[in-house]
Each structure stands twice: as C-alpha cells, then as structure tokens.
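Read the single chain below, which is given as structure tokens and is the form predicted on its own.
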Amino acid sequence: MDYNFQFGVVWDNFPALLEGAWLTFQLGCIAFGGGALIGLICAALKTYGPWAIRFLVDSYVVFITNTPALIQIYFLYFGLPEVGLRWSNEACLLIGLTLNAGAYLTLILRAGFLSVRITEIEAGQTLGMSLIQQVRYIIIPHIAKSIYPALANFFIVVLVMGTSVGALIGVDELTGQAINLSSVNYRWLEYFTVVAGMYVVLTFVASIGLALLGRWAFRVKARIF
C-alpha cells in the first residue's frame, strides 16, 4: 500500500476536534437527562394511569421506536420549516434525540416500575406515605438500583455515539468537525482514525464515571465493559 500518512494536519486542528468531543458529551448528557425525565413520567403513567393516558403513551412509544432516529431528526430539521416551524440544527438534534431516548427509556423504566413488589407499596401506604413520597422513597430507589446498568449502557451506546447523526444536519460535534476539517485537506483516513480513537476514549471515560456513580449513589456494581 503506497500511502503517506500525515497526522500532522490532524494535530494542528486537534483543538477543534476537542471542541467537537465536548459538544458531543454535552448533547448526550442533555438529551439523556430530558429523555430520562420523559421516560420516568411516561413509565409512571403507563403503569398507573387510566387507559386513555396509557393509549397515548403507547402511541408515542410505538411511533418513536419503529421509526429511525435520523428520520425523526430530518422531520424536525427539514419538514417542520415547511409549515413555518424553524429551529437551529442543534435544537433539532437535541429534540430528536430527547424524544427518541424518552420512548426507549419509557420501556426500560416501566420494567423497573413493574419490578417493585406490591408489598413495598402497601408498607408505604401503611406508614401514611403520600403518592409522591412513595415514588421518592420506595419506587425510584428500587428501580434505579435494578435498571441502572441498562440506563448506563443506553447512555453510552445510543446517545454518546448517536449524537454523530448531527453531522448530517451541520452540527459541529465530533463527527461533524472531522468531516469539516478533512474536507479542507482530504486527509480522511488520518482524521477518522483519530476520531475513532477519541470516541473510544470518550465512551471509556463515561463508562468509568457511570460505574463510579452507580456504586456511590445506588450501590450498583456496574461493569465498565
């Protein structure tokens, strides 16, 4: 193979790649946080709500989980401006990832709700706990411990790396920065070799952080890999 690697051009623009990696991490955290809130509310409504509310939640989950995340983001970025609704590319990416995460986290969190034994709820009622207190002191600690590994894995696999679809609508996250920079000097192989390594480091650091958080907050001995 007659190819002359020139990683010098990558190191010259490495600060821009670091900015993209930081934006990737921020987008992942925000989307995951919003999705977790949506998932918690929808899981509670699907478990304890009336049939009409459960039907609406089911419709949302079925629609989101059966359409690609890229199509959802394209709908927000290219489709809605046709009817006068226009948001920035970063906003469309965040909204799309948050709604997508919310649907999948609804399924994960509902499994946690169903794992709570009825005797624990009855014990809380006997102690005079309100519904909010039962959720705070019984349900959330229980489901957090039982499904934390699944939540951590979802954050790593889907959101941290899922943010890369933002490059297709011009978001300058890590993949977007690599595309922009490599388009200048056409050193695609060098840029994406480095970017692949950066994604590995990013997910490794996030895995360590989530494992430590799980052990400290929920006493979950989560595996790093």
Second form
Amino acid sequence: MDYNFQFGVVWDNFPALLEGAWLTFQLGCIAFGGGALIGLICAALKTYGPWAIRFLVDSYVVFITNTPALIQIYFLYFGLPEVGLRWSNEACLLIGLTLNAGAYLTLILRAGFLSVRITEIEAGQTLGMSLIQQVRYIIIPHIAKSIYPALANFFIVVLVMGTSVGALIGVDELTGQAINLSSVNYRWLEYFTVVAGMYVVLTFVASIGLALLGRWAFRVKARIF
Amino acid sequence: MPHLAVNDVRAKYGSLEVLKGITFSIEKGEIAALVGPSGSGKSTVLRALMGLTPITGGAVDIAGETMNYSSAKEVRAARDRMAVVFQQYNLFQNMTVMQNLTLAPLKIKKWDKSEVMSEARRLLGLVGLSDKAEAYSDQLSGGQQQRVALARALALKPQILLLDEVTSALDPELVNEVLDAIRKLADEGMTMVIVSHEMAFVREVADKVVFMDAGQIIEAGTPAELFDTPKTDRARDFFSKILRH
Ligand SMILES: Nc1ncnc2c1ncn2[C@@H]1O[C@H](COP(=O)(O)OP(=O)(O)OP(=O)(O)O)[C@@H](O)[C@H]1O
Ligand SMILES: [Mg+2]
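Moving from the form predicted on its own to the form predicted in complex with its partner chain:
Everything in the complex follows now, all chains and molecules, and the chain you saw is the first one.
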C-alpha cells in the first residue's frame, strides 16, 4: 500500500462541504419535524378514528414502510413529471423524506399512544378535560417521555441515511457535495474519509442536542455517550 | 333536600348488567360508605357518577339538580360538582406534585393563578406534603401519591368527594396517613361517598352504610344498624366474616 494521501484539495473545498453538511442538517430537521406532525396526526387517527380512517392510515404506513425510500423519491422526481407534476430535486427529496418519516413515526408514536395508562386518561376526564386537552396535557408529554429514545434514534436515521439519498437526484447535501467534488479531482479516498468524519460529528452534535432537550423538556435521562 | 340522591341507577358492561337499580341519598356534610363483596358494583357506582361508565337508566340529583348523563353537558356538570380518587393513584407521571394539583384549575377552569397556587399549598399542608411540591410521582411513596391524588381532587373545590378504596393498595403503615387526611375533610363538612374495606374506619366516620351485592343494594342504615344488627342474611353473613378480622 503506497497510496499518497493528499488532503490539501479537500481542505481547499472544505467550505463547500460545510455547506453540504448544513443542508443535510436542515433537510433532516424539516423532514423529521414534518414527519413527526404527520405521525402524531396519523397515530391519533389510528387510535381514535373510525374504521375507514384507520384503514387509510394503515394503507399509508404499509405502502411507505414496505417500499425503499429511494423508490419513493425517484417516483416523485422521475415519475410524476410524466403526468405533468414537476418539482425541484430538493422539493422531491424533502416531500419524499417527510412522507417516509411520517409513516415510520406513525408506528413509533402509535406505540406511545397505546402505552398511555387508561387510569391517567380517566383522571384527566374526571378533572374535566376535553379530548384535545387530554392529548395536549397527558398523551403528548407521556409519549414524548416514554418513546423519546426511539424518536431520537429515528432522527439520526433520517439525518444520516435519509438525506444522503438526495445525492442520487442531484441535491448538494453532504454526500452529494462529496461526490461532486471528488469526481473533479478523483481524491475519493480523502473526500470520503473527511465526509465520514463530518457525519460522525453531525450525529454526535445532534445526539447531544437531543439528549439535552430530552432532559430539559421531558426529564428523560438519556445517555450522551 | 339531599345533597346527592342516586335514583334507580343502572349500568351495563356489554350485556352484563352490573348495576341493577341503585338508590340511596345523603345530606350535605354526610358520609356514605359503600361496602360489599368484590365484584358487587361499588366502583361502578362511583364511575357512573363521574360519567366514566355510561348509565343505562335512572338519574342522579345533585343539590336538587337532576341529571342523567345523556349529554356531554350533563357529564361536564357532574364532573364540575364531584371529584373522585381511585384505588390506583393515577397521578400525571410527567408532572410535579404542584403541577398535578394546579393543571385543571389553571388550564381548564382558568382560575386566578395566585389563588390557585395558594389553595394548592394549603391542600398540600392538609395532606401533610408541603415539602413535596416539586417532587415527581416516581419520587413519592404509595401513601404520599395517594394523598397527592386526594389533594388534586380537592383543588377543583368539589361539592362532593368520591373515594374508591383509597387505602387498599397501601402498606398498613401508610393507611393511617391517608385516613387521617380523610378524617380532616370529614371534620370540615365535606360530603363524601367512600368505598372501603376498613370497617373500623367506616364505623368511625360514616353516617350511612350501603351494603351492595351483585349490583343491588341489599341493606342500608347507620354503621351500628348494619354492623351490629343486620336485618338480611346476606348482610349478616358478610359482616360476620369481615368484622371478625
Ligand atoms: N371494564 C369492565 N368490563 C367488563 N366488566 C367489568 C368491567 N369493570 C368491571 N366489570 C364487572 O362489573 C362488576 C362490578 O365491578 P366493580 O369494579 O364495580 O366491583 P367492586 O364492587 O368495585 O369490586 P372490588 O371490591 O373488587 O373493587 C364485576 O362483575 C366486574 O367483573
Ligand atoms: Mg372496586
């Protein structure tokens, strides 16, 4: 092995990689946030809704979780223009990731809904709470606390694995940026070593942020290391 | 006029009729004790009064106002006037003691904050937990949790308090803590319906004992009448077994 590492070109283009990392972070946060909202609504509908609505929610979840995210995003990016619906590559990535996260988060949050103790709900009812108030004051805090680790793990999945799919439809997030730059000067090994390190730093910072948020907001004693 | 009058109340779980026409009443400041074998429907009476188990017949009068829980409005009116504490302390796990006490008065009733806080502190004093205001329920003993549940029920200033075997999940040493808190309420003139297996306590605080079996009232009267000179065989049988301990 006499490979001659040349990190110089990587450092010259480091600002571009940082931009990619920032886009990755933004995409991860928006997709996860939007997915969490979809998941919360779908999990509530699955728990309290009439059978027709529950069937729709089930169909959505089964359809999304049983197909690869890449296919879903290709469908939006390459498939829909065939019928006249054309969105930018970033919009397709974001919509695809959000819908994808929404389905998985429906499953995660549904488990949270099921784990709320009926006695706590009844206590809320006898104190005069409406259904909305029960969701707001009892169910959401309970879910947030009991499944916080699962949520935090899933955020990392979206942040790292989800967003990198964007490289395949030309979104310049971190992976996409690395492919662009390294195909100019063929320093694949150097670029991907640095980018791997950047992903580790990104998830590490996100994990610490999530752990602190969990401790502060929900008294979750999440381990940082 | 009775403070609480339960008139021929019926309730079903599916096709099983668990309350087959329950009738009793209490005056303001009185305490009625519901006693009877397991499965006789005591808890269901309290659940029906709070609108948790729908009633299929009969009606309830609270201070002369008749309600049969047929609309959300009537259920809300009943929950406005009564509060309940169940056997399993069902505190909100993610909130402190103080938040448990003040959530409903602040967010649902929208009462004045400083009054709510000072009333909550008074109630914590009443149940002997002034130093636990900032604790979470998993940092409290069973007896302490049960007393918080009692204080939380009182924070809504109910006219009538319903207590369902509030000591039965507790270690014997903790039972007295909770019974003391209930005695104080009795002294303050709170109207109460209690379900209890603590017959000595029932004899001490109750004005009226209602003996139930299989969803019906078999016999009702003062504690002395029921415990010492029961008229029915079933009551005699039940009390002779339970009072022997
Ligand atoms: N959720 C439910 N679904 C179906 N049946 C129920 C339900 N809850 C109670 N029951 C039935 O209703 C009847 C009355 O129950 P209830 O809990 O009121 O009895 P109880 O007198 O409070 O008994 P215990 O002293 O054991 O608490 C019992 O036969 C019980 O099996
Ligand atoms: Mg019971």
